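Next up is one chain by itself, shown in C-alpha cells, the form predicted on its own.
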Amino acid sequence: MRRASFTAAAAGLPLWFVEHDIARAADQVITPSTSPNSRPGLALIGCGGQGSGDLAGAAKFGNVVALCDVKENALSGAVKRFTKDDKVPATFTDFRKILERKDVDIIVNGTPDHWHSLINIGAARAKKDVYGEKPLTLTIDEGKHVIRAVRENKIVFQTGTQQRSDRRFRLACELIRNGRLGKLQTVEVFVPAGLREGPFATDQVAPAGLNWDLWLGQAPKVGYMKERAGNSFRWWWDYAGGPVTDWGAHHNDIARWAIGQDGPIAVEAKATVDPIAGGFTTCKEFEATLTYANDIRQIVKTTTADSPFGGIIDPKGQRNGIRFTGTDGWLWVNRGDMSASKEEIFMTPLPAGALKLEESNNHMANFFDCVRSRKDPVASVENGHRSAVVGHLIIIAMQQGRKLQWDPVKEIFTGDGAKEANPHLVREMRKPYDYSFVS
C-alpha cells in the first residue's frame, strides 16, 4: 500500500489504478531465459543521441559487443561511452558486418528514418531480435516487408513508441475503451511544430570520416549538406516526415490505441506554413483530419503556446499532447499531465471485467522480458506499422491536396484520387540500397 500510494502521488495517477498494476505485476511469471547467455550480446546501429540513449537502457539487460555508424566521430564517442571493464565494443561502418556476428543477439536500431526498414529486415533475416526506433518505416509499403521479415524469422521486435509503456497513456486508453467518456467523438493530437529554415549553401564539403553515400542510402543522390545530416534529417521529405512522423509517431500511436481500430477510412491534410525555397522541405506546421469507423474524428495539428487546452509547455513554448472528447466529457493526457472535464472520469475505478490493455511500465524491460518469453512486446511490429501508417497517410493527403478514402485492411486508397495517391505508398529505392542490400 505504501508503494502504491507513493507511486500514485508521484505520477499523479489514481491509487486504484496503481494498486491494480502492482497486483497484476506480482501475478506475472517471466519465462526463464533459453539464451546461452543470460545477458545477451547487444549491438547499436546508429550511434546518435537517440540510439545511444536506447542502448544505455538496453545495456542494463545485456552486454554491448558491437557498434556501427557511418560517422567516425559518432562511433568513437559511442566506444568511449560503452566500453566497460576494459571490454571495448567492436566497431563497424557497414551494419551488415554486425549482422554476421554470432555474439550479437539483439540489434538496437537508432538510425534516421530512411534506414529503419532495411536494417530491421536485415536483422530479422539474421535472426536477431530488434528494438527499432520510431517511426517504423519511411513508406507504407515498407511496413509490409518489415512485418513479413519479422514473422517469417520469428524474432521479437519492439517499436520505440515508448508512450505505450507510460501508465498515463495506458490508463487514458483503458478508460476510453471502456466507455468512460461515453461514445468517443473526437481525438485531438497536438504536436510541436517543425523547423522552417533556409536557404542553405549547396557547395559544402563532407567532413572526413563520413561515408555520405552510405548515409544517404535509398534516398536520392545529393551533395553533402550539414543541414541534412544529424538530427536535421527529420526536416527533409527524403529521409523523414517532419513533425508528422516525429512527435506525431508517438501521439498517433496512442490515439489509435484508444480508438481501438486498425486505421482510419479517410484522411485530408494541408500544410499551413510553406517551407522556404532551398531549405528544409517538410512542412513546419500542418492540420489533418482522419475519419474512423463509428464517426470518430482524429484531428492532428501543430500548435503553439496559445492553445486553449492544458498540458505541459515544451522548451519551444508549444503545447504537446492528446485530448479525447466523448458524449460524457473530455480527457487530456501527455507525458507529464492528465486532466479531465470531471475528476471522477479517472478517479473512479473501472468495474471488474473491464477491458485491460497490455501492461508495460518500462519499454526496454518489456522488450527484454519478451526476448526471454518469445512473446510479442507491447509495441509489436504490427502496431508500429499501423501507427506509422497514420502519419504516412497525412503526408500523402497533404501532398495530393485532396481528401482521400483509405481501406485499412487492404491498405490502399479507394475512390476519387486513388489512382494518383496509391503510387505514393512506395518510393523508389536508390540502388544498391534496395531490399537486395540485406538479402
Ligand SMILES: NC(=O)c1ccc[n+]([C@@H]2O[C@H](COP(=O)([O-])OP(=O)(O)OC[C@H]3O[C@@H](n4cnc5c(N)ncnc54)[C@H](O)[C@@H]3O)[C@@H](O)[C@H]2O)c1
Given for the second form:
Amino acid sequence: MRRASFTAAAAGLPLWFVEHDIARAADQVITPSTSPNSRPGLALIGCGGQGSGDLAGAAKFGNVVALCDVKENALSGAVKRFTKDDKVPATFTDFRKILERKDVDIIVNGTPDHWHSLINIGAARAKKDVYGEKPLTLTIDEGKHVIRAVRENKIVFQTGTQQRSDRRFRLACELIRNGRLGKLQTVEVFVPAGLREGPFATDQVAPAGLNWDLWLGQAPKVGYMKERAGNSFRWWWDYAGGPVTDWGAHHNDIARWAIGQDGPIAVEAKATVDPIAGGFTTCKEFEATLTYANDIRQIVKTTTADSPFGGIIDPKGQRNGIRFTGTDGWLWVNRGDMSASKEEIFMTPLPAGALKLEESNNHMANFFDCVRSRKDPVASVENGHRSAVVGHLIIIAMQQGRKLQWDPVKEIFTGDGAKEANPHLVREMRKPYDYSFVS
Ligand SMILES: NC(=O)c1ccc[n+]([C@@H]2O[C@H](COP(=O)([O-])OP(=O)(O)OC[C@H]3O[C@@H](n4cnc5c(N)ncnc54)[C@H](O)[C@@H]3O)[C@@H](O)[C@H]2O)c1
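Alternative state: the form predicted together with this ligand, after the form predicted on its own:
Let us now look at the entire complex, which starts with that chain.
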C-alpha cells in the first residue's frame, strides 16, 4: 500500500519523477502535424521487421513516399502496409535512387548493420535527415565518417537506441549521475546470449527477387545462404557483432549515459562458448570487462534462461538489464522493471538544482521535434558512435585475446597489443561498396 501510493502504478516509476515530467511536458507538447504541406516525405531503406516498425512510428509525423529493399517480397509487403488513401509509395532496389528524390526529406534506415554507415553517409550527403537503426556502425572507423557526414551536411540524426527515450532508464541515469548510489563502482550489463547453430548447407540457391550482391554490400563475397540473408545476419561477424552489439548496443548506451564519460580506457573480453564450424560465426556467450577513468568497472556478459542470478538480478525472469553498484547501494533497471537495494534510492525526489539529463519520452517524436528545431536528438550521432564503440572494443579485445588500453579521445589503442589491435578499427570494404559508392 505504501509503495503503491508513491509510484505511478502502470510504469512502476516514482510519482515525484512522473509529476516532474508532466510539469515539464506541459511546456513542450509535440503534436503530429496534419497539414499536408508541413508533413515531410519519408522513405524507408530496409523494409524488414525493425525498419517497418520504425516507419509506422514515423508515419504519424510525415507521409511515406518511397520504399527500398533488395528483396522483392519485403518491398511488396511494405507497399501493402504503407499505401494510404490510394497513394502507393515508389519502390526501389538501389537506395541511391531514393536519395536523388526531391520529395524525400527523411530516411529511416532499417538495413542490417553492415549497411548502416554507407546509407547514413549517402543520406547526409543528399541532405536528408536520418533515423538510423542501432548499432550505428560496423567498425569504429565508420563512426568517424558518419559523424563527419552528419555534421558537414548539417542533417538531423537520431540513432535507434530508443532506451534513451524511456523514462525508466533516464531516471536510473539521473539518479546515478546525481550520486544517489554514492560513488559508482561497478556497472553490470546483462544481454541475452546469441545463437550457436550450424553447420549450414553451402550449396543453396538465392531465391528469385533477391539481389544478393547488394545485400552483401561491403561484406566479403560468399554464396547465398538463407541463414545469412534473413534477420539472423546478426550472428555473423561479416555483418554484425552478435550479442555484443545486438542488445549490447542498447544497454551499453545506457551504461555510458549513467557513467557520463565518452568511453572506457581499457578492455578485456573472452568468448566463453565456441561457435560451430560452418555455422554462425559470432560468439553465443561472452564476458567482458571495461575500465573507465575514476575506477569504474563495467562488466558486460551474456545470460541464458538458466543463468543463476536469482531474484536480485531479474525479478521478472527477464534475461537482460543493467545493475549499477555504488558505495551506497545498487540499482537494477531494464525495459520492464526497476529495483534498488533500498526503496529510498528511487523514492526520494532529487533536489532542485540536480543534474537533469535530456528528456525524451518518445524516440520518434523527439526526432521529428528536432527535424523542426534543427537541434540534436537525444541519441545524437556522437552518442550513437561512442556507444557502438563499446561493443566494437569488446569484439576486438575478444579476437585479440588480450587486455587492451584505449584512448577514448583519439580513438586508438595504446600500449601493449596496440600495434596488432589498431588495424581492426577498420574493415576492408568490398568494391564497389566503399565510401565512393555514395559520393
Ligand atoms: N532498435 C531496436 O530495438 C532494434 C530491434 C531489432 C533490430 N534492430 C536493428 O534494425 C536493423 C534491421 O534488423 P531487422 O531485424 O529488422 O532485420 P531484417 O533482416 O528483418 O531487415 C533488414 C532488411 O534490410 C534489407 N536490406 C539489406 N541490404 C539492403 C540494402 N542494401 N538496401 C535496402 N535494403 C536492404 C533486407 O533485405 C531486409 O529486408 C538492424 O541493424 C538491427 O540491429 C533494432
